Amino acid sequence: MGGKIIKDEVLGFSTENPHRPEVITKSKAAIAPDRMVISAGAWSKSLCHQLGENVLLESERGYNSTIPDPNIFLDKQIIFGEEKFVVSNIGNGLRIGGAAEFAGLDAPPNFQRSERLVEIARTYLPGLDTQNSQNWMGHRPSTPDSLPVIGTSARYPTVYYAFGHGHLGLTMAATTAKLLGQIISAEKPVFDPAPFHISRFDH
């Protein structure tokens, strides 16, 4: 529909239009869209204070470990509520994760959180074979009130963010794109997006 998709790093932001800020890239391209969304989840942060914007925001890392050969089968997942983790189909393989973990964007990832979430599996899953798992860290996007953060810049008209959805970004994903997508086009949105405003971070 006449869009261009480019692949690229963003650097940073020229502010010298006060209105309408120029995304700076590592291909030393200088970008001046007419609307710009941010929402690259823990990794926001950073870009919103290069924008001047206050956001509380920390990457919550999860872990997990996939297996390719169980040698057993679930029919469903299965939550392990006291030991705190989950265990669902991948394929013809499972996956064994949870945790949360406060270490930044930067740190190595701890993948002993892996193993050990495996290692409390296998006293559940009698047979459950764990060769050839493959350990795995991500990042969550999590907000100190678990609330993302969804609508305008409070500094810049043409700039809109959704972003820290925690543990719910896939779940929350269409619904935050309609609300989003509604904002933009001046509609009356689905419900307050106030709640949701950068601006509250600043209290």
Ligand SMILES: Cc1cc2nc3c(=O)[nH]c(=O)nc-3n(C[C@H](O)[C@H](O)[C@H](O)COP(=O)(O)OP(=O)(O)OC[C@H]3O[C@@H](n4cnc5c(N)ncnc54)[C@H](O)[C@@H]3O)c2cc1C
Second form
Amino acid sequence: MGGKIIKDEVLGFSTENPHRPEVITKSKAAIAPDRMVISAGAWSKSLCHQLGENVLLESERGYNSTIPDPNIFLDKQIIFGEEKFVVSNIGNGLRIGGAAEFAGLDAPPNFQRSERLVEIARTYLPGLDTQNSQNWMGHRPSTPDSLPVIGTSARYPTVYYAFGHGHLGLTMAATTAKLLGQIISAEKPVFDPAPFHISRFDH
Ligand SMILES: Cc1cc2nc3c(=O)[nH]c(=O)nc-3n(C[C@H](O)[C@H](O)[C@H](O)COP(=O)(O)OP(=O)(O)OC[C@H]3O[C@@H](n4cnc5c(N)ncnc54)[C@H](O)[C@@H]3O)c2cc1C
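In place of the form predicted alone, output the structure of the form predicted in complex with the ligand.
Once more the chain from above appears, this time first in line as the rest of the complex follows.
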């Protein structure tokens, strides 16, 4: 549809023209888009700060282990509420995930956390074979009020935000895209976006 995809790291912005800030990328390109959506997960905080926006956002790190040949089959996901972990069949194995860790964006993963979840899962799932399990850590972009940040910038008319979906970014992605698309196109939104506006952090 005439779009162009550029894969690059955004280093910052030039706001010399406040009606149309420019994006500065690692490969030194300066792009001046008609509209800009900042949607960089937990990394959105530093980008917003560069635009002078106040946002409370922290990485809530989570862990999982994927076991390729678990030796057991689950036809449903099981949530172990008291122990706070989830076991899911993901087609090519079993995934055991959970944990919420506040250690920022740069600290190395502490895979003792995922290994501990596997250990607990073994006590509930007799016969579980945990050989060759692959550990993973990811960053949930979390806000203190558990609401995402969706909508217009408080400062720049061509800048929009879509981040901060915490534990539910995959679940809410399509709804967020629909809502933001309506905001950008000045259509009547499916629901009131006011609670998600970035200016709530100013109060
Ligand atoms: C263990 C775990 C389990 C989860 N389970 C679920 C679940 O079951 N259901 C669910 O809905 N959600 C789940 N989530 C949450 C979900 O993963 C997140 O909410 C979601 O990934 C957020 O999507 P995002 O696109 O906003 O951010 P991200 O997925 O973090 O993507 C941000 C992207 O921006 C890029 N980026 C950052 N800075 C820059 C820059 N300066 N320039 C260019 N690119 C940049 C990053 O490289 C990254 O690709 C889980 C998270 C974890 C950790």
